[in-house]
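As a starting point, one isolated chain is supplied in C-alpha cells, in the form predicted on its own.
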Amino acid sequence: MQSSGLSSIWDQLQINDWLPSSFLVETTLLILLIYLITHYGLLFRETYTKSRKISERVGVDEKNRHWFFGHLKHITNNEEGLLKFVELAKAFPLMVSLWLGPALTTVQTYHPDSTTALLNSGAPKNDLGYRFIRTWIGDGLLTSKGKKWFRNRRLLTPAFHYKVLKPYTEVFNKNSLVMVNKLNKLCDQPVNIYTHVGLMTLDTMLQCAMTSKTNCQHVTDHPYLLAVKEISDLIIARVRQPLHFFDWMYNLSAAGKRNKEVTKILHEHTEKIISERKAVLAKTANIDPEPSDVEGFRKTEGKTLDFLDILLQCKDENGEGLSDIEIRDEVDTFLFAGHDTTSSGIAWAMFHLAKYPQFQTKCREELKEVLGNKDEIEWSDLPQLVYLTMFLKESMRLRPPVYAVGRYLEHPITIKDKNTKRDTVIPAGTNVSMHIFTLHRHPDFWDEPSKFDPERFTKENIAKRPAFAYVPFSAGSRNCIGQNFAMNEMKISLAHVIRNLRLYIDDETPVPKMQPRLILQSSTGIFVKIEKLERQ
C-alpha cells in the first residue's frame, strides 16, 4: 500500500511538471508564429507597394499577370517565352515591369534609351538570380560589387592583356582541330554539336587559365561539364519558384540539398587545380623564374603566363594579393564564363552556318583568301577575318549566349525617351535587368529582326545604330572583361570548322528550341549534319 501511494504521488508530480513545460513550448511557438507572420506580412506589403509604384511609372502587362506567379506563367522559361518578350516590346517599347511573384517586380529594359542609362550607371549585379549563383562562383568579378569589384577588376585586367592573349592562339588552334577530327568521324548523321563544343571550350579554358592538360574532349561524361549543366538547371528552377527565394526553405528542399552536393563537386575540381599549381610553384621557389611579356609578372620555365599565374602574383597598391577564397572564386567565375558562354556562342554559330549555306560559303572564301594554305590561324590573321566576324556578330544578335543581365540600383537613374521627350526616374533599390535577347530584336533598330543578315555589321550599318543597340558582352564599366578572349576563340574555332567541314541540315535534323538557362542553350540539343571537305 505504501509503495502504491508513493508511486501515485510520483506520477502526479510528473504530470504537474509536464504541464508548465508543454504550455511554455506552445506559447513560444505561438509567439514565433505571430512574429513570422507579422514580419513577412509587413515585408510582403512593403515590397508589393513598392512594386506597384514602379509598375505605374514604367508600365506593366496587367492582362497576363497572375495573382501569385506574376508573369512567370506567361513569360515561360523556353523559346516561346523569349519570343513573347519580344512581342511585349511592341506594346511597351522602352521598358516594362515584370512581376516575379505576388509582390516582387523587376524593370526590364530593352531599348537603347533605357539600356544606356542603366549600363552607364555602373550599378552592380542584383541579388535576384546572381544571389543563387554565389554558392558556386562566390564573390568573383561577375557577382562582386563596390570596392571589392573595383579592386579585383583592376588586379585581373593584366590577365587579358594582348600579350597574354596572343599565345592562346596556339591552344585555340590545337583544341579546335581535335574537335574537327572528332566531328570528321560523325559524317552524314545528325550530331548534337553542343556536347562536342562544350568539351572543346572546357579543354581550352583549363589550358589557358591553368595550363592544365586534360583529355576531356574524349570524355563525353566529364564530371565538371555535367555538374555545370546540373547547377545551371537548379539555379534557373529556383529563380522560377517564388517560395525558394527564402534560403531556409530552399535549403530544406531536395533541390537545395542537391545544389550543395553539385557545388561541392565544382569547388573540389577548382581547388584541386589551384593546389596543384601551388605545389609546382613551391618546388620552383628557389629557381629564378623567367620574366614574362607582362610587366610585374613572372612565369615558370617551360610554360606561358596564364590566368592562374596572375591571380597568384597580383598585388594591390598596399602590397596585398588575393586570398585563397578570392582565387577560387575568380577561377570558378572564369571557368564558367569562359567555357559555358563561349560554347553557346560557337554552337549556335555552327547551327547558323548549317542553316544558311550561302553565308557559310562566303566565310569559306574569305578564309581561303586570308589564310591560303596555312594550317593554323595566326594572331595577325584575326583582324583580317572581316566577314567571319560579321557572321559571328549576327549569330550572337539573334541568339546571344548571355540573354539578360541584372542590376541593382544604388542610386536613382533617369531614363529619357527621345521620342516622347518623357523622363522616367527609377528609384534606388530597384532591380533592373537588360533583356539582351529583346534588345537585339527590337523592331525600331533592326529591319526584319528575325532575318539572319551579316551585312548588318558593316561599318556603315553599325554607324547608323545607337551604340547600345547591340551588346552581347554587355557594356559600360561592368562589361565582359574576357570579350576579346572569347571572340578570338570563337573565330579560330569556327575558321577550322568551316575550312574542314561542310555543315548542313535537312528534314532528318532535329530543330533546336532555345531555352534560357544560365546562358542560352537548346532544350532539344543543337544538331547539324557534317560532310568532310578536302582542303585544296
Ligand code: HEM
Given for the second form:
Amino acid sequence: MQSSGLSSIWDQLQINDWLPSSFLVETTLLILLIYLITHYGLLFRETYTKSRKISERVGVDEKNRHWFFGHLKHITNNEEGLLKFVELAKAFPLMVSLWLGPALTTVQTYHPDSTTALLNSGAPKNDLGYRFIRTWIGDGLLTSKGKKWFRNRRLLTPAFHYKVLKPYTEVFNKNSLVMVNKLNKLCDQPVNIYTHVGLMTLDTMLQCAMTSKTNCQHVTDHPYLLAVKEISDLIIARVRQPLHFFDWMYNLSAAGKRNKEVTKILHEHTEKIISERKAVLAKTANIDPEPSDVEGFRKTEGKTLDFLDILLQCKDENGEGLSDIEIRDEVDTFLFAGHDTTSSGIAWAMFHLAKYPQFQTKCREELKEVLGNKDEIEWSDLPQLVYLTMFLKESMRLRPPVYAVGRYLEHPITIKDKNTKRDTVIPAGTNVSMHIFTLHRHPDFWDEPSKFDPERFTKENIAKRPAFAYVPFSAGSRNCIGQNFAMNEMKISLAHVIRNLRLYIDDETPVPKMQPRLILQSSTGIFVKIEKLERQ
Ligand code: HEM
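If the structure you just shared is the form predicted on its own, then what does the corresponding form predicted in complex with the ligand look like?
In what comes next, the whole complex appears, and the chain from above leads the way.
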C-alpha cells in the first residue's frame, strides 16, 4: 500500500528517533518532582523553624491557631476582626505573633514600648500591604526606602512649610462650605456622609496639589475623578484575592488589565499637568521670576504656591531636582495618602459629633467664642480651637484613619519589656506591623478604652502617657509628612459643619460598622441625620 504524502514526510523525518523515550521523560519528570519537593520542603522547614522561634519569643495565641490556616480565619476584614486584636492585647500586652498559613508569621506590635523600638529602627515598609499601590504611586515618599526616601523626604519638606500651608485655608473654607450647602438640602433623613466628605477632600487635595480646576462635589463624572475612585477599588479587590498576589496571575486577569488601563489614565493626567506647569515655569523664568513667601521658590503666573510648584523647583545639595517620573509619583502619593485619610477622619468625627451631642454643643460654644460672626476660619484661629482639637484627637483615637502600618526588618530589633525586664530580639527578615487601632485602645494606657472622652487630650492628661501611646500619624522618621495639612483641613471642615448644622442620630439611623480597607472605612456607610441651624 502506498503511503500518503504526509506520512512519507513523517517517515523521512524519522521524528520518533528525535523524541526522547518515555523512560527518559518519566525519569526527568521524577527528578524535577523530587527537586521541587526537596526545594519547597526545605524552604518550608526553614520558614517554619524561623517562625516557630519568633512565636516562642514573642508569644502566640496557640488556642486559635489552625495547623494549616494559622490565624487567618480570625483576622477578618471587619469590625470583629479589629476588636479581636484588642482582646489579644489583654493576653499579650507587648506584642503577638500571628501565623499567616502553615509556615509564615508576622509580629503585631501595639504597646508603646514595642512600637517605639519598631519605629525608631527606621525599618523600611514591607511588601504585604504596600506592593499593590505601587502600580499607581510608584516609588513615592510613602513606598520608597533607603537613600531615595531620605533625599526626597528632605526635598519635599518645604512643601509643608507653614507659609505653603497657610494659603490653603482658603481652599479648605471654600470646599467645606460647598459641602455644608449640599448637606443643608438633606435635612431630617439618614445621610451617608462618607460620600459627601470623600468628594470634598478629593477636590481639596487636587486643588492644593496642583491647583486643579476640578469641582468634584458637583461634577462627579470627571474621568480623572472616576479613575482615582476605580483604582482604590481595584487595589482593595486585589488585597482580598490571594491568587492575585502573584503579579503574573494578576496581570493576566481582567482586574489586572483594567488596573493597567486606569493607571494609564491617571499617569497621563498628572504628566500633562506637570508638562504644562513646566512650560509656564520655563517661560516666566526669563521674563519675570516672581518670588514667593517661601525662600528659593517662585510663583507660577502669580498664583499661590502649590505642592507641584515645590516639586518642580526643589533641588538637592548637588543642584539636582526630581525627575519627571519622581514628580509624578510624589503628586500621586499626595493624592493617595492625602484624600481618603482625611475623609475617614472627618466622616468618623461627624459620626461622633452626632453620637455625643454634649461634645457637639461644647465645640459649637468654643467656635462661637473664637470666631464670633465671621464667615471664614483664618489661619490664626486654628490654634485657638482647643476643644475641637481635643474632640478630633479622641475621634481619631477610637477610629484611626490609618489603623495599621507594616515594616520589614532588615536588621534585628530588641524590644524591652519594662515590667518583666526581659529583652526580646526579633530577627532580621521578619514582617512586623504596628497596629495603631489596638495601641489606641491598650488597657494599660487608656481607662475604659472604648469610652469617648475628649478630656483625655488636655495638656495634663497627654503628659501622663508615653509619647507613642497615641500615633494616628505614626511617629519617628517615617511619620506623616502631611499631618499639619490634615489637621488644618479637618478642623476647618468640622468647624463649618458644627456652626451650620446640628448632627444627630436616632433609632432610624443605621449604625456604622468599621471596616479596615486600605483606610478605616465603614462596611455599612456612615449615616447621620442633619438639622439646619441659623447661626446667631
Ligand atoms: C487624617 C489624615 C491622615 C492620617 C491619619 C495620616 C496618617 C499617616 C500615617 C500613619 C503614615 C505612616 C504610614 C506608614 O508608615 O506606612 C503616613 C505617611 C504619609 N502621609 Fe499621611 N496621613 C494623613 C494625611 C495626609 C495628607 C493630607 C498627606 C499629604 C498632603 C499625607 C501624606 C503622607 C505621606 C507622603 C506619607 C509618607 C511619609 C514618609 O514615609 O516619609 N498624609 N500618614
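Rigid core (definition): largest C-alpha set, two forms, superposition within 1.5 Å. Only a predicted model underlies this, so the values are computations on that prediction, with no experimental measurement involved. Residue numbers count along the first chain shown, from 1.
> Determine whether the C-alpha of His339 shifts by 2 Å or more between the two forms once the rigid core is superposed.
After core superposition, the displacement of the His339 C-alpha between the two forms stays below 2 Å, so no.
> Compare the position of the CA of Glu46 between the two forms after a rigid core fit and state whether the shift reaches 2 Å.
Glu46: C-alpha displaced by 2 Å or more between the two forms.
> Superposing on the rigid core, is the CA of Arg238 displaced by 2 Å or more between the two forms?
Yes, the C-alpha moves 2 Å or more.
> Can you give the CA shift of Leu252 between the two forms, in Å, with the two forms fit on their core?
Its C-alpha shift, to one decimal, is 3.5 Å.
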